[in-house]
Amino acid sequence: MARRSEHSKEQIREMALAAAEDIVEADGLAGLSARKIAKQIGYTVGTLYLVFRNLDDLVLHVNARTLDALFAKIQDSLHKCRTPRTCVLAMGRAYVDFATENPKRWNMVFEHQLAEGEEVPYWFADKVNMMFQLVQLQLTPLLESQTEKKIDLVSKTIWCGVHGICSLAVTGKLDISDAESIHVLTDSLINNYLAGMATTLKGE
């Protein structure tokens, strides 16, 4: 490691979110403290908060961290996909698999909550709506002749319902825990809904 003099505050940054990264691996958000990445960085406390505003402030950078590799997982399953149907449920499984992969990370996401009076920022409310526009990309020529209000709507109600699975999965409220496993009830929720849909569309 180079002495603490040759470290920029950009390298001090990325040293403090890989560690809490470990940290977050080993022993989930409870487990997460500045003492503890101070530590394992070199540095004290005190130089951590010259670099990020306080601990709330670090973890939603390292939740960041987990949202960017999550969505180039999901955009990455995009690739072999040939219809909006399949691209979904593709879309799905890759989210299943990403967090029973990484368990830890993506539960912090969700299990992390800001300060009374304190607003998620901009930058990473962006993060969260980029992965519901993944969905409506693939939904609206499924719903071509529904508003653009309509698709955002099913777009939600589709991903929130395959977020509720994966939730109850991984974090042992289900009697299952394998991501094929998962798979068969998400799958199942999107083909369903997705007729549903279809049948509903066919009536009007």
Contents of the next structure:
Protein chains: 2
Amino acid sequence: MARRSEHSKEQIREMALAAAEDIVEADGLAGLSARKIAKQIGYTVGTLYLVFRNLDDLVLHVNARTLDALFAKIQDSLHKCRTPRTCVLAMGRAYVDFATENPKRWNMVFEHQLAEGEEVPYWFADKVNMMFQLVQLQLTPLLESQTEKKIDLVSKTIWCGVHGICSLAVTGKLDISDAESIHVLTDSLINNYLAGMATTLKGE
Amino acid sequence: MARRSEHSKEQIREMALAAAEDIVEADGLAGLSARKIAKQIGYTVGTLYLVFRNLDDLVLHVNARTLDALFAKIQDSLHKCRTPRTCVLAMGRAYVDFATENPKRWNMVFEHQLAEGEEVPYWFADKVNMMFQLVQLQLTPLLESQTEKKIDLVSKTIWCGVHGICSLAVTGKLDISDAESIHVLTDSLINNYLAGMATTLKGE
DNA sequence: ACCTGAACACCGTTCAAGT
DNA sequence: ACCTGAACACCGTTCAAGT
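Go ahead and give the structure of the form predicted in complex with a further copy of the same chain, now that the form predicted on its own is out.
Now the complete complex, all chains and molecules, led by this one.
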């Protein structure tokens, strides 16, 4: 066989990632396999290993795209807010909305774990950190007198909290699943945490 | 072959669950397989299917044990606290400690997802709800004037938040992983959320 | 009655061989 | 140079057949 250069390596990569996204959107990470991807793009399994190190590597790249889309959506949400508090609320809502609109893909980002020895590559860790920085940026005006370390703590606490609510809701471990009901929890978390923060700072 | 009743069905179940726990503790859910369990208990794969519906069913039972152990640990933590706030803090710390001490088993509880059509059995959902009720029980004195629905919202928000911090930390998605550093986040979440709650109630 | 072992339909990954 | 296809070592699940 060996069809000759119908597609460049870059094209095959692209096709494989798109096919993987389709399969995950339909059947989740559990439904994904190298053989299915290969079949969908009209190549043999072996070809995938010319273009990705292994399946973990491929999944990592799908997840990177998911994080990019999520980041864009959260950044967008910042156009319709004015105060730090309402901006963090908007970001929380954008996060929840993305997760409920793309549950399988969003879920895969957190479900997937690398094998014991493997390190998350720097370009992936960067994408995660950019999300936290977006939260930090909003909170800084509220915490001007605070150390960088404290601002980091506050951002992480809020964002992990929002993530926890979202995560348990989307995977059906809460008895809640529509976006509106989830917003009630994330709003409550952000509003009360920030209100508590304010009284603590005043009392200092 | 066909060894005759060396063990009762109950005993085989027990042996299989214990073996599965061992394997998960060592290699996580990804390292678990029916064939490995069978080998470790000296039976053939087929035998497992005489005693469990399938591997998902077996995992569900391992997870149930993990939740039981977690519940016991959290309940224990309530002996060394006096106020609602310090009790919730103690529970949060107990949760984080359990997760960092048994990362692989704790992780499997949330990593594992049933196939599309499958419903989480009631006896499993019950165990999850008992955890939330333990939090609710502590918070009720703080929220006496509130509706049951509101108390439910507050408990879920706090507990999901604690879970989110724990989850991202234990799976290495934060740059934090020792229990002490995680406690700083969960304490911050609980203290500030409750403080914010208090000012909101006063303002009503 | 209790358990086996072989079979079936799947996996991820590699790599000699074909064009 | 590019890609194949067969091989290897694994899966979960079933079920006729053995004792």
